[in-house]
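Below you'll find only one chain, the form predicted on its own, shown as structure tokens.
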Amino acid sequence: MNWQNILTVYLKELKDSLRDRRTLISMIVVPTLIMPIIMFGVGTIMTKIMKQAQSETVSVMILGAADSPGVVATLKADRKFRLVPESADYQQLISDKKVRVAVALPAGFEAGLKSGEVQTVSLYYYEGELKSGFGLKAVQDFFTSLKEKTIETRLADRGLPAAVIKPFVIRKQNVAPPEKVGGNAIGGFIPYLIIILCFTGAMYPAMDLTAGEKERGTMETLLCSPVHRINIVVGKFLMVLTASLTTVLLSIVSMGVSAAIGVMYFGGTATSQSATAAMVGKAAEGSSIPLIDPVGLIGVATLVLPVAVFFAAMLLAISLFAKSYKEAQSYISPLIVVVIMPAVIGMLPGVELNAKLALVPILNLSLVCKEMLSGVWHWPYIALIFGSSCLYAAIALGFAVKMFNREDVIFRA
């Protein structure tokens, strides 16, 4: 291999990239704007809805109140209920999010209470959805106080303390390091992004520098210089592969400031306005920023680097078969799924890093990241995972180098 004419290549390819408008975008554009959009944008209007939803006065249907007068009166008083006259269709009522609960009472719940029978009230709710779900938690509520307040009276009635029914309290104390709280919380997202942004980095390069060129008829100038074959797909190589690294180096650097700013504005405690907790699906009060190890991410930058490496000499490998541009495109869209699903299942609960796991490509990126993430370092699978993707990469490598030396390749009709 020649260095100097690979430079020379390599730097070709990277002036005629950086006046492509499509490998911009997705080389400096998206991985810039994605993490402020999804944290900042995205996040907080989850956050605004789910406040929104949870100050709504519920609607709620009480089913079989006509006996039962005192508990319907005590309900009525509360102000984040507002009752509705009774109907034989209540449940399609609630399938329409016409009304969010509907409370069915046994006959003679009321006197019940007062005599000691055991009774079952039977709460209809529209599972799954955001604003019935929460009007179930307040009703709910309610009748866990009115369960209690009746479980007081019985007690005080036979001369006993309410402290019978209550021999101990339960307090929750979190000893858990910030870091490793927020790596848990995000840290199985935070790869998935990087591995997205990894492949769409190199993808619109290398179907241009292959493909491409093929369309425009500059692959057979190109070939014709005076430069050998491996010099040309090395130059090639590394151009997308800079393409990969910048887009996840500035997705890195938008993440690491975007969470800085985070916590500036909305303080290491912020409430539910703190948009990555509305990303991750936690309850809008209450919640901190979750915090990540700031040395995990070179860690997750430095392993990404030979997945980085895969993606960009495979990607050119399959892009070398097509004829043009939106043929590569019918190729290597169909990939993405391919490369999500392991990035997926490194994010389900349970999924723990092990031997094995830590040999299967990108399922052992997406393990290892989010325990990096947390602040644990398992350094026997780190190495592991790191070999064994230096190796795919070099498969990978020697065959895209193989795929340009073929003429029924580089010249397919």
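Numbering follows the first chain given and starts at 1. This one's a predicted model, so the numbers in the text were calculated from it and none came from an experiment. Just so we're on the same page, rigid core means the largest C-alpha set that superposes within 1.5 Å between forms. Compared with the form predicted in complex with its partner chain:
- The rigid-core alignment places the CA of Glu129 2 Å or more apart between these two forms.
- Positional change of Ser68 between these two forms reaches 2 Å or more at the C-alpha, relative to the superposed core.
- In the core-superposed comparison between these two forms, the C-alpha atom of Glu220 has shifted by less than 2 angstroms.
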Given for the second form:
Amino acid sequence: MNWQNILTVYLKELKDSLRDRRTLISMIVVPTLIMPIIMFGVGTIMTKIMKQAQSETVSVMILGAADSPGVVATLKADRKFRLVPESADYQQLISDKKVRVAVALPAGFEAGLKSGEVQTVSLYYYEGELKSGFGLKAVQDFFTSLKEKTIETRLADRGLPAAVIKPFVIRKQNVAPPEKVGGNAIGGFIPYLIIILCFTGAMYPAMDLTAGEKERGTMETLLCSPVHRINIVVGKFLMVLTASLTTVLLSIVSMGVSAAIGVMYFGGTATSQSATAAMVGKAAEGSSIPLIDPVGLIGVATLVLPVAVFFAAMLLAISLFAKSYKEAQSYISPLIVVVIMPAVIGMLPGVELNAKLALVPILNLSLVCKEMLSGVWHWPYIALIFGSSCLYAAIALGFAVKMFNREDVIFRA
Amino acid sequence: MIEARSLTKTFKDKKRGVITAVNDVSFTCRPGQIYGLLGANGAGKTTTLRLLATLLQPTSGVVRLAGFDAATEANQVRAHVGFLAASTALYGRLTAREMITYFGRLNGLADATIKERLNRLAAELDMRDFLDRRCEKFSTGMKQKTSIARTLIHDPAVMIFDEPTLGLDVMTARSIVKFVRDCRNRGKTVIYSTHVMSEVERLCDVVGIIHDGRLVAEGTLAELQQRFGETDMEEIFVKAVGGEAVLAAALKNQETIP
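Which structure goes with the form predicted in complex with its partner chain, now that we have seen the form predicted on its own?
Every chain and every other molecule in the complex is listed next, the one we just looked at coming first.
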């Protein structure tokens, strides 16, 4: 190894790549824009839809209203509801979203409340339709409160205290610190994003520096130089690694900035169910302290490093085998799925780190990041993961060097 | 000086089994001479030259180039070789100056030396107008000039040309031929592969005819004319490889290869 030569190759590849539009897009534009787009694009739309659905008056149709004028009057007085005249095709109207909820009151409902018989109130709604769901909840709340009032009246009539039906009260108390809550909510998401960006950031330069060079006929020119091939591989590898780490770094910075702005922008009102909006919501709920533990982020960055080395070396070796850029793409595109799968499994709730999973590449990173971001540090696992990742990275780098020394790969025609 | 002794190179191919691309080839190229390697497509010219430039390792045999052993001192060999082929392209996103400087550095030259040599080469090759433009926008002639400057930046003792005029227009091809002569006149050892008979006649001091991986005839143009009783290079070539039928068979064999 000659570091002077490695540096020469590296600097040339860096200059060359910075002039390549494809590499620039994947290395700089995508990671910088992806987080703001996810958070503000998806987040804003979701929040808007939610707010709109919640603030809208619910169109309710009462079936069998004639017997129960009191209940109907109370419903009518509630601003949340808008009563729709009774109609036989209520099911069709719900399907057509003209009516959100239909309530079927049994005959003589109000009289039955007084006499004490058990009655059934049927609620018709459209499962899975957001506004119908909100409407159902509002109507349900209304009837639950009516039920409670009826019970209280009945107890009072019999001279019994309200405590008779309330033997105890349940109080929920959260012991997790705010980072832990945040870590669980976003802990799976951050490593997922980092792993994918780490891979895609390395992808284009790796293909360009190997298969691309073969295709353009510069590989042979380069190999004519007296530089030993290992220096060429290491120089190229360092460039691919730079691209990968730049991508990750930019995405983390962009994520931090987006989250900070997101907290101000969304405030505490975000109730979106998407992971990102949830994290913004949590941030707002908790306090102004950053809910992502900065020490956790340093841990993530440290453990991402060997994985980035692994990706860079593997991608370099695989795309070197290809004769052209297109062929390299057809080898590497399916690998995205191979990388995403363990990252997704790591995101699933309930999948916890153990000694065996600590040896599975990518999945181990995903799991340990989730833990570190929520403030849990299992040092033996962390050491095991770092060690095994370094080993995989070394094997991949060795493989790349070996491929460069194989003339049937370099001159594959 | 290039000395090749019993060079043999075999490849493994899934469909055709073991192929002998170069078979027991020996020759010597001396400084101040142009050695022409003449052969049909697929005869083994490119493989032979890649063996000389240490891009490939021989299965057996020895190459000594500028006094260095290709097997044990490959880096030294490459440091003394300028290799120019149709397959040695330029980096499109670099300027001509950056391209040449890059190869100067890879050859271990100091930046001051590179600058001085680059200025001289740019003047000689008349490339000052496009020195700071990106290679991707170049005409074929500009590309060839840049490639020549790239092969000469480290002032190699041995020049290897693999069909350098392939696919070039007449003017560019002529300037290449002139440049090859200049190399000889400066005392460099030159080996030049081609399948164009007229180039051999005009350019080469010694001719080696290669067919099916074997060196079937070797000598000066006069020696070959005398040996085969023909004056025309094309006729000499056909006789040397064993007649038109053999050539046609070799060509057919090539065509059936996927």
